[in-house]
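The chain below stands alone and is given in structure tokens; this is the form predicted on its own.
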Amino acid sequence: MSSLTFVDVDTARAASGPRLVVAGGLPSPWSEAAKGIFHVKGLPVLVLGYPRVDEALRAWTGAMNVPVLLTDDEPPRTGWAEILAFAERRGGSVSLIPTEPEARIRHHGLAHELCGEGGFGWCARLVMIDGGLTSGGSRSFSVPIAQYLAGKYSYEPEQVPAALARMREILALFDGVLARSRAAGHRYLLGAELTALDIYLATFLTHALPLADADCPQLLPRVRPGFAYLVEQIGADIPPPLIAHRKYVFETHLPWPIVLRAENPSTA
């Protein structure tokens, strides 16, 4: 049984304790990783798939992006490392961060390659924005969505070749990490035990691989072309061992299919 309880806006606003506000229309890798961490650790959390990023979200959460972790009177947490650190301090059924200092540094450094500014997810977003703007909205995101994201994330057309090269570099890096771990007889990226890094890799590969309707039934139709465009640009470059590892992590540890929001969310 999952520790994630999906709720509507009114319920989340009225509640206390950990509440995780996530993307409600698409499987944003940052949001899905945060959900996955709470699920694997078995930590109860209320999850609100917010329908849109707007001024109402800013006023309530104090942030303009998701995910946002709200906990009583504590400041909102929006960064991947902050959310992971909170969950790890809460305990749960397993630890997802290596305890040995050098291993922990390696774990967080590799996670930054996926989650951080200029990392895999950041570059993927630039590629999808570019697809929408350069095609007049006939491929990838529609022009209004692409223009909104372009302004928010400082998109420039000349960034895209470097972004694709960076994504391929990160894929090669993780392919090597996994290969060395497997050669040592281990199942996961950093050894015999699952870490948050395995969750990050699995969730950040989601939007670069084909995603069937049944895999994410609540994915908004207007954003699906952006995912398909990214698959066209980078999908063939994803090493098969990483695809297989993602499949194993989802089948063994993460909820499936991907749920984005409560079935009948409040519009308040």
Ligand SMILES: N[C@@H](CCC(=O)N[C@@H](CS)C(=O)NCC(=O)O)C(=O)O
Contents of the next structure:
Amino acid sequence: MSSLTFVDVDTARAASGPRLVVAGGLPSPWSEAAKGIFHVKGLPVLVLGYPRVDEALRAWTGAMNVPVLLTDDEPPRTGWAEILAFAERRGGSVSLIPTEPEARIRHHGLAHELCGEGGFGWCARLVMIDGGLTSGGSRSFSVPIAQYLAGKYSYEPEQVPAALARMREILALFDGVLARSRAAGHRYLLGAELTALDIYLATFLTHALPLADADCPQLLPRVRPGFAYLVEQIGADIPPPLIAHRKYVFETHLPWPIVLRAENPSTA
Ligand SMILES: N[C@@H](CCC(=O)N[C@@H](CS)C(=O)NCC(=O)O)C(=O)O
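The form predicted together with this ligand, contrasted with the form predicted on its own above:
Let us now look at the entire complex, which starts with that chain.
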């Protein structure tokens, strides 16, 4: 039984308390991580899988992209660190941030490598945009989707080799972090306990690894080629221990299959 309740837009708008507006058509890593944090903590939250970022979403949430965490009286939270901080303050069944200051700094620095501007997810998006634009939409995202994202996330074709190199650098970084923790006899990236960093790693690897229909039945067919393209570009560079760790984190802590929104996929 998950603490996430998937609702439609009218229910989310009428409700009070924490509401998480997330990507409703694809398992976007930032959205999936935010959902995973609430789930692992057992913190009740209404989840709205929003179909696309549009004017209505902007007018309602004040945000330019998803996820957005809305609460009754506080400004909308859109950044991974703010969403994590809110969930941590709320408590729940476990803490997902190390308490010791040096460990906390390391946790957030590493999380930024995955979730931050210029990090793994950001670079992955540039690679998928590039695949669509350079192939005329025959690979990766369609041209309209690629153009939309290119304008919004400052795509320049010449950045792509550096983006791929950065992704490989981040994978090597996490491979080393996991190897050191495992050598010290620990299960997770930063020691004996699950932290949000394990959740970020698991969700940010999702679209760089093959994703079967059954793993995420609501994934919109039109975005699937983008993920397949990313797998071609970077999948073989993902160290097997990170793939195994992702599998363990999903199997042990996160909901599976990945649910994106309330409605049945056939009616979406
Ligand atoms: N603000 C988020 C990043 C969220 C983000 O990049 N969201 C993308 C996920 S693909 C998005 O909403 N893209 C669709 C759009 O921008 O319209 C954070 O820093 O944690």
